[in-house]
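Here we start with a single chain on its own, the form predicted on its own, put down as structure tokens.
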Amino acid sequence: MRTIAVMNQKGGVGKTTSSVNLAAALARQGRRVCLLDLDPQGHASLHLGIEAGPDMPSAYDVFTRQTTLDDSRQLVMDNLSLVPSNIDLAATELELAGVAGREFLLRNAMQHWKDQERFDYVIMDCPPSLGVLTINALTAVSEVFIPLQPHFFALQGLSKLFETTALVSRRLNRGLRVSGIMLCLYESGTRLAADVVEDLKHFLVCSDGDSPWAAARIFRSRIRRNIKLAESPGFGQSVIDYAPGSAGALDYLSLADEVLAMELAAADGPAVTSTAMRAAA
């Protein structure tokens, strides 16, 4: 079972879009997928046509032990399962501020699925911010997705999220690492776009060997502005069964299948080496 968090501390740049997007993408492929919403906003649930009322179990139950990660998901298309949230969930800082372990709920609560290999992926939609919810999700999974615009200002944020991965990697969680860089809304013709890329690719190949983020790979599918992307969440469905053919809903497919790639290259044979995924990206 492959854990992945979606996390960017800056807003707007397609983290929401992505995890949606990208669950729904490998659904499509045939893998057992589960999203977790852990913002408060609730965008995900949202973008898949769940709005998480007071009754309706959420990610909140699930941090504050009311009720399990099972009892709280809810199938929203063929291979994909969602637990959803609301603002409740912001009430987490407060709450567990004086909980022994609440860096580990969300570990211990997924322990199951991982014994006994319940999904094929679980993709956690990570808030803005670095808090309570965005470390239990850093110590529960194994990897990291970064969702990236390529912008100059994106690559300062960029460093202060590796900076944040390498922490909890050294203090809680020894197995996780950045594994992908998505670029989104991307812009294939502006000069400035393929600079960021050439930069990113510099500054990653530069990074010491035993850092977390040593093996991350930029993905070669380039996630491209695209109205039906902005239009699919007031449908309450994700860009793939909303608009199949735009380009959103082929960028993500894309991305998909570089994701299932590295589940098969891991599977058949030695890793590659980092210098060779980021030549290749």
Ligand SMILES: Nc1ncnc2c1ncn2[C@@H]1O[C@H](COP(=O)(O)OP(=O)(O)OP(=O)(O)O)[C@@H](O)[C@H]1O
Contents of the next structure:
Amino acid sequence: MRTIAVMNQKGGVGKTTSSVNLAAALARQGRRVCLLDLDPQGHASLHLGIEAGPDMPSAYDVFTRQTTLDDSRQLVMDNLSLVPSNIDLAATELELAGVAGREFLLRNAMQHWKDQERFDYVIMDCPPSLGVLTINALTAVSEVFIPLQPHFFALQGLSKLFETTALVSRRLNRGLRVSGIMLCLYESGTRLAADVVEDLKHFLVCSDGDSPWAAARIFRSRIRRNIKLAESPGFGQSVIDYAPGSAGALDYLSLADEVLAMELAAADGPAVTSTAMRAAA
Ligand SMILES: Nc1ncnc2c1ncn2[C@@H]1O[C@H](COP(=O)(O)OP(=O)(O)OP(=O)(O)O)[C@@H](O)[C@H]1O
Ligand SMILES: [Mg+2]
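Next, give the form predicted together with the named molecule, keeping in mind that what was shown is the form predicted on its own.
Complete assembly follows, chain above in first position.
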């Protein structure tokens, strides 16, 4: 079972759009997928047409141990389940302060899925912060995907992400790896996008071999800016269902192919990884 947190503390970089559409694309390819909405904004849930009202079990109830992941998940399309969230989840930050072992709540809740190989993929849509919810995601997963919007400030928050993942990997989860960087809202052909990608490669080359970023790759699939991606949440559908032939759907299907290819041992393919870049330097 691959477990992936989609995180970046920067807002509006494509975390939710990528979590939902990558999850849907993997489900379309026949993988059993569960998407965990860990953002109190509940955007991933709304994107898939689920508004978690007060009577619906949600991620909040899992964190407060009132329910299990299995009892809170819902099937939203073939092969794709969702554990929804709503604004209640915002209370966890305060409610869990001082609770011993609060960083491990999600990992513990997910253990039986790991033991039983319940899903092929569990994908977590993290909120735009580095609080208790994101730390729980990083403690529970083995992989992190980072969406980046290639603009002037894109790399500014990266060192904070670097520190946080390194800290979690040292203290809470030795197996944590940043395995992929997704370039979202990509404006192909612009000088700025190309410059940011070059800076990013430089940043990765400089990460040392013990860091969780040592095997990070920049996915070759670029997620272009595409209006269908912005429209589809309003229809409660992934872009794959809403606009199957659109650039947005094609880009996420192509990303899913790359993610599936990583399942194979020959993960060094043509993708750019920091280890490969160091070897080439
Ligand atoms: N490739 C794209 N083309 C067009 N619009 C996009 C694309 N990716 C994301 N968007 C739109 O940009 C906005 C921000 O995207 P999204 O919600 O995925 O970011 P986020 O990182 O999850 O934000 P937050 O930090 O608030 O959780 C949304 O309105 C979304 O529909
Ligand atoms: Mg979001």
